[in-house]
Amino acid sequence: MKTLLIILLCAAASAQAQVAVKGGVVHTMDGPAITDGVVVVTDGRIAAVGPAATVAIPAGYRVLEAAVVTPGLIDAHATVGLSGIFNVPADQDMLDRAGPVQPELRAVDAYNPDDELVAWLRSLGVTTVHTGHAPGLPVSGQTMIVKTRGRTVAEALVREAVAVAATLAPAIGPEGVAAPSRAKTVALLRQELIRAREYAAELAATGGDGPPPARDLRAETMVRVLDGELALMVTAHRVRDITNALRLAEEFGLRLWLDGAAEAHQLLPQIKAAGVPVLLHPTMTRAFGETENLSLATAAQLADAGIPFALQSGYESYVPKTRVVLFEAAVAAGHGLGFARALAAVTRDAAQLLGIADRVGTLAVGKDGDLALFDGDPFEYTSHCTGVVIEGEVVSQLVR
């Protein structure tokens, strides 16, 4: 019975990744757009695509509809799934203000594959997410890369630790300390930088003959930033915190991403210099404080200037606690981005950007079946996300 009971279950889950979608229109990002086209997906991945004419679908899958279909959206930056839904202390660990430098807090082990947030923007074609500790901190932890789907973490991982957010804008202090000065931020963050580079070389000087150093979790995390297994993803808005971000980066060589920069307009050329990407701040974020100096169309100068970047829903300190990348692209492609443009820093650019194009962000054959179905225009106000596939599953479908 148990035997019988396992072949079932593998029989359905199977079936559930034998699916095809066809599309008035399908943006597959790896080339022009196809009208009347079709997507094959066989056991969780893309088997086939191309025009309706050319591409069989096979007996015995599941066909959906839909005006026009997408590669599955890719959220940049976001912090659901550790901000969650009910915005009390039990669900909210985006934050630990134990202390102010905590790299060696872990993502994976503060991520809710449950919450209902995930399954919002699930709803709304976002397939991928890059989540983790949020920024405030002068290093808040670590980042992961996530499917929507799933109800474990191991069911949703994709990639276990990607980058270690920093904040270099004035940041939070720990519970009853006063938050340390831009100039204090970046001792901190300097200071972190050379005490793993010594641990290192402690490591290294053993040569395996002598005991190792006592094992240093926040020593370890930080040797990997500086041999650029994890990247330093610094939160930076005003010019001057941008520019110390690329100067620390020069400083120890690191594989840098700039967060938020709301005011990377106004240093294009430097940014394109140091070779370094931008995780722009969601095109709707308030424009006060930090961001005052925001503009709508930086989403355009970026991409005109060259520089790779990528939208972000960013962390939201109120409910419900996270923004749409959906949302957030449209209103860049109406401020200059255009919708090619905007599809892509939402798809293909993301996927580039955070290491993961060999997986997801466009249609293409071998990749994972991700797939996001609308009934008009993604990026029109009346248009609506109808069906979500995550790696051949049917996760989410509207219904009339």
Contents of the next structure:
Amino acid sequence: MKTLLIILLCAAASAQAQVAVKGGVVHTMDGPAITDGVVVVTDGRIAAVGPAATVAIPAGYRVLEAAVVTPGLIDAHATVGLSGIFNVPADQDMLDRAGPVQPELRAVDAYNPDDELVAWLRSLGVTTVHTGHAPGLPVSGQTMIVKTRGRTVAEALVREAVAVAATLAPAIGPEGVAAPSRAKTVALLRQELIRAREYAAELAATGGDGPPPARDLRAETMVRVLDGELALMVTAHRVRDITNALRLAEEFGLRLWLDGAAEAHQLLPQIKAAGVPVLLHPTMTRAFGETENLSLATAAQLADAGIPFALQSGYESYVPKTRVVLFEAAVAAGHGLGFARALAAVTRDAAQLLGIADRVGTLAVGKDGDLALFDGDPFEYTSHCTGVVIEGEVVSQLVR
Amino acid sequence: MPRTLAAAAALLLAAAPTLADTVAFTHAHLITVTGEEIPDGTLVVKDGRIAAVGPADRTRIPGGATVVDAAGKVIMPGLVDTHSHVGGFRAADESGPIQPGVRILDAVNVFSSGYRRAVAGGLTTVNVMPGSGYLSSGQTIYLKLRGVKSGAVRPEDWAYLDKEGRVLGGLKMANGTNSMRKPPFPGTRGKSAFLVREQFIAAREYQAKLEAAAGDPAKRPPRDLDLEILVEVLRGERVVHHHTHRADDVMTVLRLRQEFGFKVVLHHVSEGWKVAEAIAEAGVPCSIITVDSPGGKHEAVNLRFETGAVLAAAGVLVAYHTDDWITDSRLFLRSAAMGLRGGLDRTTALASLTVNGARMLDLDHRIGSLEEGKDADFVILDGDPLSVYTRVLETWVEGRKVFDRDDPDDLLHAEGGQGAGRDQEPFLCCADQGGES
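Structure of the form predicted together with the partner chain, please, following the form predicted on its own?
After this comes the whole thing, all chains and molecules, with the earlier chain placed first.
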């Protein structure tokens, strides 16, 4: 046991080793790309970044090299870690179908950092994931932000709670209950927010005098949404559902994230005017049913319109069990978004949208040492991710 | 109504193929697939066939030909999708696990917008298959996408036909978990194989009776549409397109093939990399798929980008397929490019989108490469077919353009957007021009 402990300690120590990454091109996303660049990571943070001619690699650092280096990729919305690779009831924890509205369910209590799909994303350069309860039920639960590493959720965690996941259409019903209609789904959400307002008022009224109302985890969570501490992430695809989401946000003054938004291309001025960011559906989402009018060029249109957006891997209920934001950005890049804006959508812009730009999204001094290494244009189908670093730890050297 | 019909007819005439036209595409980068790539080449199309293909300085352009300067463009054969569900996937019903007599022909909706997306992706031939939730869900159909925007409303007018005018197709079969369900469906793999063996043995006995009757109608056994198809399979006249994922399921298909001697193409083959040598030894081709992660079901957790490369290295004939809607026909080129990422060489990758699939459908005498005499099915691209930044500009079938990115309606189907998912309804085409519908 003692030996094992020593081995584990040694492993932990080596994980803390200092790393420098040399790149033929380094896309810092914090200024122009650097030809023959170097990124020095010390104690998990970026200590220096610049041309090889001016940035010295301290002695004893482990040095990695690649043709192209980018910030670690950020998946702006996934369910990975909750919706497991096998897709059987035993590994599907992204939707509890006991009731239509359960904002009190926390993602940290459901995340499996050992799921093979977490490793799959990591091996393709994805270092940060906004994940949690899935679209489907009108309110399915909370989401969080993790790094794609760690044996426990605590080791992976960046933010414990960032949003409550809601779905306007097509919402599903609880087990054995018919799916709610569009109007009913909105009614459920309004009722929930109004109840939360009342709960907040009750809390305020006690003002420290007398016993506070009995704790209600569901209402507490929705109060955090009303306060803007948590975003309300609303999955909506059709024009009328997106419109409903905007109306709801206006009524309650919510911090809304539009999710999916297949028909956003029909509502660019309205979305822009509302100042609402978009977590756009995976570019390769199947164009059927609610998403039948999706466009491969929507990302480019959002960018042209100046609407903040990020790309995501989304939630998949079958095959593939997860998408990969690198590939989704690639297809958007090839459909009008172009290389630079596509890379921003899975690094800097995603970090800003998710509120974690202080830590990730660019290669700048002081930021987390999260990097993805490629042997060519990261978006070309035929390139490979050749290395991944998270907070100075080399977490993958697969060629994939 | 007459006015609408007349308008529709006029449109159809306008769109009709002018097969007598001779078109020469010059100075294109030609990917012939079966020969070397030609960086500065000429492709001559006449009467729906390829009349000539070769280097620009050595290929004669016939007098009167329409000459199209294709400098900067890449031209390759039309893509062959060996496994698609565009236009329909329901043939068999819930009554039983083995229904070879049922035809996807009777379920295909030629107005599906999926066909518009398919030609936007450069596809010109698709094997439309019924689904995989059955040991056999019925007969597949090999469609030529000449029907797109042609006004041809019967799937048999799109289909490849044999000499007797019958539509060509294979037989869809499956094993593994998709077809394992409540009775009368099998509950285990052992039961699945048993049920298939039982049917093939019945088909053998039926075949013996047919042969004993020697054409005498009085002695002929009563017609059985299911067994008739299995007899075609036993005779090697109809290929089995067999859905299979796990390595042991692959081996089961090979075992049944050995027992009954049928001709088979393995489809998906997620764990094919584990048994590549055995597949190669059996001489069985593999039609495989790229999806972006493993999993979604137990038998697909070992799916890898390297499968194509490993199979090809072992000597297996490899093609990719879309399994549309599993992957989108518009992104079919990507499937093979991802194969390259997994170690496949460029030549095989390009063949795996074209001639290799044609071979699996026994159509390589007509399609799959840019060769003189073959059908003029080809794709014009604005760059390398294996790059994410390349777009399909035009798709031609039998010398007729079925997709043109410059046409706003075609672009809608290539990119998506409002209305892109709607079925095509040709007789409503003129409603917005004042016609009655």
